[in-house]
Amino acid sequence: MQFDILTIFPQFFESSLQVSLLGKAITQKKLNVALHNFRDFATDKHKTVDDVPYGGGPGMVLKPEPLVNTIESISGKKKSKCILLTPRGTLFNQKMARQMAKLDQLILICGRYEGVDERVCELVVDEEISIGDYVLNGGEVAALVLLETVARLIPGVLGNEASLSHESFNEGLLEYPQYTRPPELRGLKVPKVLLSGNHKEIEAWRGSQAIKMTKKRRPDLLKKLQNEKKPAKEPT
């Protein structure tokens, strides 16, 4: 799969991209990143990418034709979506990472200043994203959120793919509380069913855990699959 990021501040990528599943993941070939900085595409001989709202206001704007003209140059791929990372954007989760995994391009916009010039989303971008409800200083970091999150779910990318069957919000619950050796510490010790060797007491055990931890910390996710779960009402 491949990964275009496009970005004021490549340098901001380049130890993210060298290290631990990722960074692997690039060497064997399994996904490809490339950084762009959209001021390379500037139109102006001082590589202008950013200038004063129309209207009045505080902070800059970035400029519509470098981020047109760099996306216009690296499009083409079959199954591709263009997203710019935005605070106004649909907030990002996991099911939209598995739709996003299953393309050939994912084009990603790093956002600077006080926004970008509307016109860019008119003419380019396919979707907002949003990765919660605060403002960053610029989109990079949400950028990485998105490339690790995807990443992880294309095939070959992860040691043991099983893993991501028991991770939070894949059914729709968090997950289940985890224990590795010793057996006890401090005086806590781990929950005897974990002990056993017995596999359906234990997967019993987990997803009543699973339940238990979502409706203490996330009853939202909870409502939400038992809504889902309701049969339809028949029409009178």
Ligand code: 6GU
Given for the second form:
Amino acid sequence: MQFDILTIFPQFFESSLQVSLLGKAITQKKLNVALHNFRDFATDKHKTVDDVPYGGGPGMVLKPEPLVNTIESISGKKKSKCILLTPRGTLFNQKMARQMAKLDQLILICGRYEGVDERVCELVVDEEISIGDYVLNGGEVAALVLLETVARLIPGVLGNEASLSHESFNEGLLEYPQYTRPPELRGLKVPKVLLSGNHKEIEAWRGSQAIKMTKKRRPDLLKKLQNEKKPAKEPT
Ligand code: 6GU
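Switch from the form predicted alone to the form predicted in complex with the ligand and give that structure.
Once more the chain from above appears, this time first in line as the rest of the complex follows.
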């Protein structure tokens, strides 16, 4: 899968793309990430990427030409989507990540300053995405979140397909608590059932712990799960 990232801070991504599973997947050519500094496509001699907003107001707006020109310089693959990372976008989730992992190419535009000239959205953007209800200085952190979430769903990238099927099996619930050695630490013991070797009982314990954890921390997820399981109401 091809990722094209438009940013004025390409250095921001460098170490993240070199280490861990993401770095390995790139070395093994399971995915390719191209960083495009859209300042290179600015049309004036000062390489200006932003300007004051029409109508006045605080902050600066990203000019449309550097972004549109960069997109036009990128060779498009068959199944491709162009995403603008912005706090006004649709909230990102695992389901969206699974759909994106089926594509051949994702083009990610990292917004900056107060916003992006609206014509960029009309001309080249397919979807606007936010990673949460808080404000970042720019889309770079969000692009990295999206990149890692999608990349680990590409076959061969995670390197442990059992982890993925485990995740989808537990879809919608928080993880149960995990323990490793030693069996006792400062008076705190590992739950007996985990040392029992009884796989059926262990599975049941983990299931009830996952539900308990979800009920306490994310009751919204539990409600969503219950609604999905209910059969659709007959039209009256
Ligand atoms: Cl995608 N961009 C910015 N600037 N802030 C955000 C965001 C994106 N998602 C959440 N906050």
